[in-house]
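Just one chain is shown here, as structure tokens, and it is the form predicted alone.
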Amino acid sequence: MCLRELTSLDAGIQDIQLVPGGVRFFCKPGETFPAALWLRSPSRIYMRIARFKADRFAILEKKIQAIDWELFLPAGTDPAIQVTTHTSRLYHSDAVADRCRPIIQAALKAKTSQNPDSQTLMVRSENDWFDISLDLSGPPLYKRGIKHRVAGAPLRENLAFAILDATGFTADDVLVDPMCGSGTFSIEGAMVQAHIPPGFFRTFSFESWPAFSAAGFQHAKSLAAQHFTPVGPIFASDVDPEAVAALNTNLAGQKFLASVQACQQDFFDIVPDRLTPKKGVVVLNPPYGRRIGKNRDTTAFYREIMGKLAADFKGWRVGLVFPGKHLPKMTQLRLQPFHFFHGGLDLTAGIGIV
């Protein structure tokens, strides 16, 4: 999904490759910033600034010292250093960080502090090969800068986008989000429909980098803003009044979210034909585990949900989140599994047409 997004970007991005754990691409530093602005699926983007082999601390220190740090980070920066090692002679992560830190501080004329700068340096070692990368994201990319109030166990925005994308959701679709919580599906759907970059309302670590052009980035955002077109409709509802209140707080003051209509209503009371004559996409992230409570059976609850979908949402495309790695045999619908990992849990989204 991320590879498809990168391929569709009108930027100087080249040699896009799927690699274990992510996607790799090559471009000039300034051309990475539009990717952070527009990509909806990734959690982070790292810029690799060096790769070398080191099996002794003396070699590691020499290689770190050879990096032109002032080209990448502003003077005075004291970055946080995160180290991971795998089958390398220099296996102690704290020792690796302790050898790197004073060299970088000296190069950037940074004062030693107990609270590292917001910049993060990633040092990864595998089989004695070191990758040195900067996190250009800052807060994870799924934080769009819009939701200021959340309900319990919210779905990450990039995962909500992935599920919407898997259903084939487009700007022309009606969206029903009947277990909306604080509105992750609804807000993400509204941003897709209105052609709003996911990074439009947030800030990034790279905005303080020497290579960053504030004027160029603002120009890119201004061009994007010219095409904001709320489409809708998006029908969001929840049986929990606190969840609806959280969504309304997040909707307040955002003109592009005017297409989202929020109300308190039980999913089982919804009659979609009364909402819209047009069939579209219905997405559900039901409560499960602790959220469902001790007095309700998860299996029976999901049977009720699928019975409701089968009875009242015929012809609709559906994305339904299930706990666990596999779609249960109880499903009354022909859904294809979409596996993902979230909040320490293995989950599956069932994708299909009712």
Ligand SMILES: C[S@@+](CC[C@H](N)C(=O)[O-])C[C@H]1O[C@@H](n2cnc3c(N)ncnc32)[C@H](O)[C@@H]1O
The other form holds:
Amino acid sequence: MCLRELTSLDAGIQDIQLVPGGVRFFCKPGETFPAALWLRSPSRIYMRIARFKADRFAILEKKIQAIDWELFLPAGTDPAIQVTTHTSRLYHSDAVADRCRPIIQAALKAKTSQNPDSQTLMVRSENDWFDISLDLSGPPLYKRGIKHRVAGAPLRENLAFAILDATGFTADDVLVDPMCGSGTFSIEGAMVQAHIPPGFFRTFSFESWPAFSAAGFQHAKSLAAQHFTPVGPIFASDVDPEAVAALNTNLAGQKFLASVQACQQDFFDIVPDRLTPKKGVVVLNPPYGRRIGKNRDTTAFYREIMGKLAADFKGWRVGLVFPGKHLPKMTQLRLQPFHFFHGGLDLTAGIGIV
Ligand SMILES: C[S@@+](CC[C@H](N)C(=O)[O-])C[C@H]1O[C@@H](n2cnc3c(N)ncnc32)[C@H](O)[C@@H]1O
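Having seen the form predicted alone, can you show the form predicted in complex with this ligand?
Below: every chain and molecule of the assembly, starting with the one above.
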């Protein structure tokens, strides 16, 4: 999905390749900024600034010294250093960080403890090869800077996007989000439909980098803002009044979210034909495991959900999140499984047409 997003970006991005756990691409530093502004699916973007072999601390220090740090980071910063090592002679991650830190601090004339965590440097070694990278975003990219109130167990925004995208969701679709919580699917859907860059409402750690042009970035954002148009309709509902209150707080004051209609309602009471004459997309991330409550059983609850979808949402495209690595064998609906990992749990999104 990320590869597809990168390919369709109108930026000087080249040589896009799938690698384990991610996508690698080449571009000029300034071209990563629009990527961070526009990509909806990734959690992070790291900019690799050096790669070298080092099997002794003296070599590591020499290579770190050779990097022109002032080209990448603002003078005065003291970046946090995260080290991971794997099958390397320099295996002690704290010792690696301790050798790198004074060199970088000296190069940047760091005022120690000034914004200590605002920049993060990743030092990774495998088989004595070191990759030195900078984290572009600061807080992960799925933090869109819109949801100020969060109800229980929200899905990450990039995963909500991935599920919407897998259903084929577009600006022409009606969206029903009947277990909306604080509104992750609905807000993400509204942003997709209104062509709002996912990074529009947040800041990034690269905004203080020497290569960053505030005027250029602001211009890109202003161009994007000219096209913001709420589309919808998006029907968000939840049985829990607290969740609906949280969603209403998140919707308040955002014009592009005018397409989202929020109300308190039990999913099992929804009659889609009364909401809209058009069939569209329905997405659900139901409670499971210990969240479902003492006297209820996850399997039975999912069976009820699938029964309701099969009875009342005929012809709708569906994205339904299941706990576990595989779709359970209860096939009221034919769904294609997409396994993913979320907050330490294996989950599977079932995607299909009812
Ligand atoms: C895991 S949370 C979903 C959070 C939401 N998708 C998000 O990412 O922000 C599950 C939600 O389902 C709601 N829920 C549970 N049973 C429901 C029902 N029968 N009808 C409507 N909502 C229900 C809960 O109140 C809770 O907000």
